[in-house]
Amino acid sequence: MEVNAKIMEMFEKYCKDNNIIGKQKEEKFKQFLEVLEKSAYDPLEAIGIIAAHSISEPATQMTMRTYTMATQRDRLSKVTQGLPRLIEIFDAKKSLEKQMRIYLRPEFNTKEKARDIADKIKAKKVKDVIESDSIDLIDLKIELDLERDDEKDNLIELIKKANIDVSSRGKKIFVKPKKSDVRTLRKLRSKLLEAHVDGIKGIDEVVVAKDGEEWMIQTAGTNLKKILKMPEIDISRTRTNDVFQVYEVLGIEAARAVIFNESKATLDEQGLDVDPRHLSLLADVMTVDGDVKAIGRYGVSGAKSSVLARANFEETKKHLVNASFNGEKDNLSGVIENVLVVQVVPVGTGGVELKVDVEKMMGKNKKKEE
């Protein structure tokens, strides 16, 4: 059996840490090789099956347990888990509870410095950055009163950005647009106090806490390509669990990887025991193409080459329309279509023809028979 040369990298690897060597390591290397052969599948085996059945069976039977929080000592907003956080990675979904994990370099690696860092990153609103604030109906202004005097060149510059008059006097700032009725500054008020002043866009709440004998910062929000470039981060161990995010920022290589991650860490919670190469079927399927795709009518499923196929899954008037309209071809060379048409599946022993040699069968007769 030939080995492939990463894995045998990884037997050497094992060989060295453990003193492996001579006869121990020949007996080790054939009980290896046996291992590998029952690792592997048939030619013929329908694995996409198999790995969608390993894997929905024993969600069927995670807890529907919504939420958990995202470590004991939480301040953070609640992080999905169970078949919802499963549902989430698997249909690809954007909008989600995004978090980090943010390691720090080892000359960082102190609570004051990493209280220092996660102050510095938490994006700031108008809204924190003041004591209060009201609209004057008899002039038609908005009046924010600030908490310090430090922030007030920031947030003027910020208003004169947007092309809207403001004005200061101490620790106040008036704001006046344009179109002034109780309308107008009503819905300019509520988008001012949402402006971002300050720290990363996106990370909405921080937490400080030990990990080990290392402290490390937690957030609510995610904003990985801002947070990679600052020099104080340990880029090589900083996660997030936005998947589009680690696409864009990282590859789509990265991407699978987080996919794989975080699905194997979602069941891994909940104690389910689901042999890792399903699930990494399952990532190398939805990042094929080079794109994150989901596993739904609009990622996988609905872009199969088969008519039949897709028309199963959903949405079947629309698929059968579609294709009668633009004259596709089925060639029924999957499961799912021969099994709508009650054919032989192409699949083990449906997958192989057998021919019988009459000739040779005869002869075998005729001999027996003298």
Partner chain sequence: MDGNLYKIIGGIMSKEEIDIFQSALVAKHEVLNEDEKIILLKNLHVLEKQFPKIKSSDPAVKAVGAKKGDLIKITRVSEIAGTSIYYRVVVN
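Quick caveat, the model's predicted, so the values are computed rather than measured. Numbering follows the first chain given and starts at 1. Superpose the two forms; the largest set of C-alphas matching within 1.5 Å is the rigid core. First, how it differs from the form predicted in complex with its partner chain.
- Superposition on the rigid core between the two forms places the CA atom of K38 2 Å or more away from its counterpart.
- Comparing the forms between the two forms, the C-alpha position of L185 differs by 2 angstroms or more, with the core used for superposition.
- In a rigid-core overlay of the protein, K318 has its C-alpha displaced by under 2 Å between the two forms.
Here we have the form predicted alone; I need the corresponding form predicted in complex with its partner chain.
Since only the chain itself is given, any partners or molecules it might have are not part of what comes next.
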């Protein structure tokens, strides 16, 4: 039997602590292997159901509401925790309260530098850099009053790109679209104010916080691809809670790691003790096909090969009708479909079939006869 490194390490430590050496140690190791073998899952054990139970039961005790921590200093205003967060992870939701934890390289690890970087990455829209805006109804143009001079060139360049006439005087910028009536001006103004000027798109909020001895940046909103390209960032530890972004930038294995880490962190935070093996199985199931699939109708359960298993879960009619149209076949090889048709389920002893090797049997009997 193969013993994994972690358990081996624990055994070695135990021996060292209790001063077990030589022959004694060998004997202990034998005992140890026996216990290990007993505690391992048997072939055909229904580990999926055990995992589902082990996660769901503690999850019923989680807080049902989203925490808002607006009152705490140096924290983001909105953080999803508890059951809603767990549902977000397992349903592979694309719209969620996105966050990043950005760690910095040692040479940038001071409060001032962290502040500078946080300032740099925060997405700035036109409305963030102007003091006021107004529509000039006589000349039919939009007036933007800038807070500072240094953003002016950048802004003019941006508006020019959109093929709109632009002029400036002092701290003011005048935008005059080609087709100018009041309605287009109003539309343009609301569009203009939301336009992206500086920083990294998607990073809506930044907070510089202290994690132990070092400074790090927490953000609301993520843009992993652009952040990882920055030279100031420590790539190895920078995290986001958006599984899909990780999948796009770092690949399926990283997405699996995020699903595992995030679900474990969520459960740990609530003081629930779930064995990591169950979560690891779940993360494997969600990523087995090379992309991130939700647990549920549009994901894992909807992609089962058996018609009856799919129909049994949700949207019974849809699956049965489609299957009959396409002439699908059900081999009754899974658990659910066999429960449905009242047969022995292929789990545990039900999964083994006995076949008689006639030749061998005869051969044995012959030997006895002799």
